[in-house]
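As a starting point, one isolated chain is supplied in structure tokens, in the form predicted on its own.
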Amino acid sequence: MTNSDSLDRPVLDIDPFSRESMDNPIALDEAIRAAGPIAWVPKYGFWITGHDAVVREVFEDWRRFSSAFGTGLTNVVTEEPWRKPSSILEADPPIHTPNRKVLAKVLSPSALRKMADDFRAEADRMVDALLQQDTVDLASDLAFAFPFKVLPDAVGLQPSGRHHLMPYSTLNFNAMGPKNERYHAARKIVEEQGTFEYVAAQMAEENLLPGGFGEEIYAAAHRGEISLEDAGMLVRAFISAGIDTTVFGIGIAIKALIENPAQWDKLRADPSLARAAFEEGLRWYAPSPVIGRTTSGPTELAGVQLGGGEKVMMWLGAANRDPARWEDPDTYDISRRTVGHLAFGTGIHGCVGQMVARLEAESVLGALARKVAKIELIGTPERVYINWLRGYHALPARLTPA
């Protein structure tokens, strides 16, 4: 329902974090776009937009729309956050700049080329093992298992204790939304399991294995490029933000290929389209469909007056299907030129680890395309219920070897 409130601002009376909204995500996206370029959501007291052009304006102007107050619902300056704010995800220049520069150097194209062979070999090994089984769960056995193995290895995390990574990341993405039952349940799990203590230990330089991203980040700190405290925070960013989104992004692409046999045939005929299949999946059904900014002062956006210190939630899932930007936006098409989709953000805060995610997905989808003739769903996919994410916890399937 859309109307205007007493302040004469457009209002969208919805709860985007309700079970009903999560069960009907595309309908939610359509309602957000239909509300106009921007609307006020009274239940939570934030602005919302699902229009591509408006989202870009917000992303590309960090001075008007700040990340330093948190990118979720919580204002991390005026309210107590559940953890210390990130020095890259929840920071603006000048704090953001040196940390971003260090991560960009650590995740350089040459660094990624070095790990590409290892990623592909691991993906081949995992798919070969799955082909020996009568039935598989492509969500847990591949989309989850692959990033869960290669990313912690690349960072230099100890092999022991990695079962803490998913609960911590899940709490991170639930905490970005309202403090509802999902948040409290996720927090209870990590508190009972000692996950906070595990993460604190993994951030410490002495606990990182040599040869990984973590060692390189601390080397930058020793050169004086960033502080030692910020180095630990950058390692934490890999733990909290680098797993769930990639896991669900890969699972979404796999499910889209199963449900669109012509696209699967296209990928099998040309496995080099693996990255395109992933990118189109991100556009078609973004695993992290929302990100927020806070107005640094009174401003105007899409012809509407916003006050200072107000949250603006960019609904990327809606913007990535905006018909003003995309032709036939509801169709999954791996031949589409997806440059410009918003799943990774854009501007100075665009996802710094996006090339790692792309390499992971390309390795997995490429291995499937080369080795599997047919993927058949044999059960009902199990949807994810996390405040800030979309995806699947279960994709029961049967694989036919090529």
The other form holds:
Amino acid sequence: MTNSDSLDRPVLDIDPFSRESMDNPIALDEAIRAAGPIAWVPKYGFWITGHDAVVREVFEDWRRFSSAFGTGLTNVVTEEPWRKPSSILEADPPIHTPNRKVLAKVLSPSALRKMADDFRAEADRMVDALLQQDTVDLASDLAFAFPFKVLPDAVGLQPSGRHHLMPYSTLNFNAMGPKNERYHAARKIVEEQGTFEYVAAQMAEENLLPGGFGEEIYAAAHRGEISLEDAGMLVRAFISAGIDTTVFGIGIAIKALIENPAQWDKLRADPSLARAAFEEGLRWYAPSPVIGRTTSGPTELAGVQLGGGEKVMMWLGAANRDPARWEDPDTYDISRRTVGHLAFGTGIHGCVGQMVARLEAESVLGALARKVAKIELIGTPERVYINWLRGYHALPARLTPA
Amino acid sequence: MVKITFVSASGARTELDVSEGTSIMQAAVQNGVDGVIGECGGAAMCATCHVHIDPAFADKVQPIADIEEAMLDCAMSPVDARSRLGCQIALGPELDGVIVHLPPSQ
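Coords for the form predicted in complex with its partner chain, given the form predicted on its own:
Full assembly next; the chain just shown is listed first.
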């Protein structure tokens, strides 16, 4: 399986971003795990790991494994990034710290408790409307429609121009990977539509509606906690990373529940398992399956010598099914104790929006569980092809009301 | 190994031996101790691993960080001077024998 190269590195000769790999994601994850704790991928020149313990070590040591050089394939310091690097994702302490503090507060559980009733009511409305239709697409009409409505509203984005959100996000997640045809196609759409201009305008304080996360972020800037420029960058983070990942995470859970009727029955019998159904979906098939770090200097990881300035890609999809960590890892089981899965990352860069994502997913899956007796797939689910994401564009289905 | 004792709100005690470096949250979750959820997995994002450190160990735990202090405000049960997030405390030899009291709800 694994060979060594002239530098005595364990080598895994794969292309995780090829069409074939994307069409066979579980086989790809297995190959990454089988390559050992860490291996060198010569096609792109990065390290890859799909072992739970190794991923955890990388996440928990930002001094050895930096985010400041970008968390995708591009080294945003030595190469030209496609946009100004993020002051929270692509940064280490001390730059990262105040930005993280502001967002953590804006997105805290107590802040979200105030929104929970509105989210649930919106999800109920959407599911009620779907039940009036003969056939539905649960990917576009629900898994996409719900976050696409509630998240921009919660941030305080203008109602107009929201058609730019997905193309921007798609470009962002393609740009994390290689500069292949997916990246160029996504970039072309964004350039032709004037999306960069939209995003720049929407980051500005005067364009944010009152009462949203955006306003609170700027309030922190006016208190002197972060700069006004950084406040704009944090608003951009919602546009980049706050929607797609949740959309695909919800779709993955819905598909898993359709394909595992015993789990759907469990959820219907106890709709309070909605959060668990989402969480286990993330473990079982992570919508954001990979994230990278860069070595800040030569270091040893899992007994292998790494050079300085080298990228380490953590293959979360593989680590979340590591048999050394998870019993019966390939089974989707909503009764599982999922604490410690890596789909949101962990450590100081652990997903800051994770509590919003959970609230969104809980609202949607809870509404389905209470209102729908049966979900039948009536067509083939259509996979998304975005370098850095997994999920479904289409889940054609028929719903039977409860 | 480090010895840790969890005391539930109703007084039930669970004694565990865990590897050095394990967090208090991980010790509870990995051993099925009820009363600790740890939903965010240890990112100080959810405040569901709120614990009270026994006064005898108050001066032995690492000092509280700003992010942890802010997140404690979101805890479901009342917070006091001994309140911490279990995910932010790694169990080192200085905490061997530590007693941790669990709140009634998370």
